[in-house]
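Heads up, the chain below is alone and in the form predicted on its own; it's given as structure tokens.
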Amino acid sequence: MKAVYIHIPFCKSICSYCDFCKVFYYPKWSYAYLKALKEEIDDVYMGEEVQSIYIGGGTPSSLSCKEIDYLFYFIKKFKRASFCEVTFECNLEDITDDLLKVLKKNKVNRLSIGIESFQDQNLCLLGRNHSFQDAKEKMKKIRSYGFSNVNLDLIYAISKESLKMVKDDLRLFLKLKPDHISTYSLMIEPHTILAHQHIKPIQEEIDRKMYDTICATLKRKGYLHYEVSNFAKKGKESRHNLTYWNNEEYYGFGLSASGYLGNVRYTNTKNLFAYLKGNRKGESQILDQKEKMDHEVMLGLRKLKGINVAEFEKKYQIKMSDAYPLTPLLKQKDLTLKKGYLAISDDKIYVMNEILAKMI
């Protein structure tokens, strides 16, 4: 086992982009929702050592301290490896000496901050609301107590906005230095308040100019862009990231969390009083070899680094090439094969899911 999804629901106040599974935070609803969290590990959990630990949201710091301590006493059972990453996301405005302490004697040892732009506009788009300043401030207090693996979310393509934008934003993004960079082209997805306001996406061709300014940018400045949307300083890459790429197995708890479990994959309920009920179950799938070598692909080939082919091939007995029309990829240069690792060609990796669908 390699890691563990713990899913934070609060939130408060609620982004405009937002499809993940949230309310508002109310104090009632919360320390329900601990107890009941803490009965389905208690219930799940068989003891194995994990390399990870991540609590996501929703907004895990809107959690008073008090509930964050608790989260952490009941979360103590988690058996962890000796170098196990424990990540904590953040709102910018929710940080405080208290969240500091209380994550540091946990043994919190990196954060994930949303701060997704500094442009007024997008700001107001994506209902947002912090400053350059206030960042620089937070970032200085983070480092005073040692935090020394932090991310920043980055969102680009956000509509109306220009070139000149995203390049001022990853300017003032690297002022910051932090350790790891996360980028997300904004998705009008369904239900979410951009999508009931009719907000049209960017044109697909500005998103791609987007997409490769930040990768050379982000690049030149000495991040190793080690997945398709992220970058990280050396040693920094987010191993709990890497345990879905590599398709390993993780446990996913609280609502609308997912995991993967032997060969099933699987998300709990996405309602809130079913859950505080202890009616956890959602959706589950039980996965066959083929599904299993295909979710392999899928996730693998966003590392930029790809696939190890002789790994693949000892774990699924069968040779990489009898199962997926490797040569023909190969020759149009969508695949490249370098010392033993299966990879999308660099130049391709913004038509990734084109490739995706060749192969599967």
Given for the second form:
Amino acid sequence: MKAVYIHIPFCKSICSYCDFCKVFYYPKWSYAYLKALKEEIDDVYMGEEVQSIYIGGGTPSSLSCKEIDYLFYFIKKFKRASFCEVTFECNLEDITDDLLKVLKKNKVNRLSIGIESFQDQNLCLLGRNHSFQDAKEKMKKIRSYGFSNVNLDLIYAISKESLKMVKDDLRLFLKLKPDHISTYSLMIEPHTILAHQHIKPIQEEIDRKMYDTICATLKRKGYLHYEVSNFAKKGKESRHNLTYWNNEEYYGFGLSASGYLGNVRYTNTKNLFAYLKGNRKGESQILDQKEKMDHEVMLGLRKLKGINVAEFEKKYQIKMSDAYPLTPLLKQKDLTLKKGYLAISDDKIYVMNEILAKMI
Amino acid sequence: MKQKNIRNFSIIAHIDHGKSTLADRILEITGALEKREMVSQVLDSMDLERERGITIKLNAVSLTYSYQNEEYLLNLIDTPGHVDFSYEVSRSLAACEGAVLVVDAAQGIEAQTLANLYLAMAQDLKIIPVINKIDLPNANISKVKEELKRVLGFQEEEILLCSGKTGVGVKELIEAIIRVIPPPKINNDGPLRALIFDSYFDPYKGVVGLIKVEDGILKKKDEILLMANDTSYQVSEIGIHTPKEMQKEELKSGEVGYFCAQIKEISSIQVGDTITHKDYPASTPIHGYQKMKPMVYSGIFPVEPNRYEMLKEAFEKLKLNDAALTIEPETSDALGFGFRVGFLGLLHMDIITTRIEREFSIPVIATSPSVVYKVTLTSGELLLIDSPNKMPEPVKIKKIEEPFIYTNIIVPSEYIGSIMELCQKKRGIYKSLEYIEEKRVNIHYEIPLSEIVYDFFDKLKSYTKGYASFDYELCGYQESHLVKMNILLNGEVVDALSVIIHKDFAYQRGKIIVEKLKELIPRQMFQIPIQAVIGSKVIARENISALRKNVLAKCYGGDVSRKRKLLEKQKEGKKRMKTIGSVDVPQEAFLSILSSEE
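Taking the form predicted on its own as the starting point, write out the structure of the form predicted together with the partner chain.
All chains and molecules follow, beginning with the one already shown.
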């Protein structure tokens, strides 16, 4: 069983913080792109059953409904498992009856919407523009089409943001009753608009306070904190993203998409024109046993539940405590071992790199 | 060669007054070297010496010159011009009958001019004052002449003028050396006495000693006795430098040359020792021998711990040619394995560490230099302490004494106030002040040596915009109120940062170190107290608050390899840190604290 990621690199506007691979939407290219994408899938897909399909970007909703319909037409090729999770990323302003109809028709069962914030000051800095009223109406429309699994993205620790603003965002997000919330402390990545503007990250102390506030609030409102940055109502955890954190295999299709198949982690070219010509090859890395194990630790410990030790040991034929210095870390309460799961202690999730650096 | 036609002399000068260039010119005029053979400043053979314009190792060159139909043998004995090596200078001067005192025509008398002159006078040498660099556009010959007459008591007609650069006046200088400096006292009979004034290591011949024969004759194959060392050898080779080596059968009274005796370790030959015949020994050695004692000690550690063995080899090689260097292994919790090294002074220390980094490519960290303290215990026992970590518990100490120096600080008179302020700050005791000329003074203070090794040179420069010249001599031990200050990290002593310091300065220094550590040590998963303490009393404290965030906020498919690399980087960073009291301390923190002051 595998997962499938499909990258749609087009956007109608460029957000200041985004370091994903994207270009302005341009119909001549988008059509050529879909054709190249179809070719890639035809070449690479081996016919396995898939448990999740994730269409991300860029902004997949920047495509026209016709193009989206075409995309779903050729990805019918994927043999969907009966419980297959199909996620489509949207921008709030793209959500229309037409879009929702196309998605519904093609059995999309999960929407992920990049709202990020409702604070004017934040939206201005992020290069976004929408209102809470707008979101409320769109949410209502989404629900009316029967979508029962909706994720909202929330960004915090935006330069000059106050804890009060984060609390206000949380209040408004909760009013929209999402099934899932992904929340990120703003990272100023190189080559983004923010980096060029020399925007400075917020103070570590405040960042941490915001994170703790978010965790406590969402927990109180019945969301399960299941990964460093992800919260879900019961049963609404992202199956697709869990593929990554469980260190399971997935296809990556499209410009700059990454995949993990067999012993190989690969990333397609980031050059649109090369991709359109069918020169898809980017970087790839063959993993040895140790690297696979390290990835599994590094990714698996992002889950608050942690890593199933017995499964790990069975998979790699090695005692986990022989491969990693667990004893001192357990003693220092950096790690916990509960019901066969090895996890980072709750209060140390936000400094988990310190612990990982001692392990891998 | 008639023994009465021998002249043994040195050239002494303040740094940069043109001593080496003048020596080159003398070599050229006497035909020792053709002009095309000359590498500028032949006597300064190490690159480092040439670069710093100072002479570290001594050399002796035998030159011939015809004057009034007579052949003369001129033995030019070079001296290092720095206070660190003043004992070696005094032994070289002891081999001479005269000295050429070189003074820069633009600068005039400086501190080392005086220090070197006093050493020469102590050996009863005949002094020839010469004003050098008279070709400089800013030469002020009449002013410098005035200084020489007024401060040093020379007569107008004694003072020569020359330029080592153009060669003007150098011939006249050579002839003055022949005329003015007396020949050595000749005593070919009687038991052999030869003064060792320098030595170096030759990979083929073993240790080569430079000597001046006072009494008797030294011949090849002689059985000799080193009087202070009480060891005997058979002479395998003797000769002179012209500057090329020229073997000889014998060296007679008054002559200067070298000898070898299959001696493997440089420490077997001590500068200042007397050579005599084993079977017919002299009754008394030549006066003035002292065992060389390091003045400054420092822990030297490789920046990369795996270079310890290489560092050891480097020190062994350097020691072959440097009898003054003392080395013993030292272990530090903070810096790992290294050496406690004794130096003659700060320049010596600087030269050795620079050579290790440059010639052997081993980056090193040096802990704060320490002088040798005399510690009297309540039991009455006297200890010599050269490292803060060897200091006994305060309750056991009755008193601590530290070495003091007596200064010559020559400055333009407008800086008198600045110098006094600086010396006062450095616990100096004012002694006297004298005018060298209308606008320049020589200021005398007694200052603890430990203050000089801390940051005195840098401070002196900044207080006087570089106009001060400075020299000193040791003037004994005095009792001081000293304490050992420790730096604690999460409750544990960081041995590399302990210092012995005057009680009144501890608070300020402690505060600086503690603040700096706070800046340099990254936040960790727990709060880290940093304290400066004397005994159990905390005098400065800072906290590094606990790390609050170190996480990859988002981590999806495409990110994995990149994020993994990021973690690898963090892990590599941790590897380069030393763990002290469960705190990871980057090496740069030690480097930064130990390499900079205030």
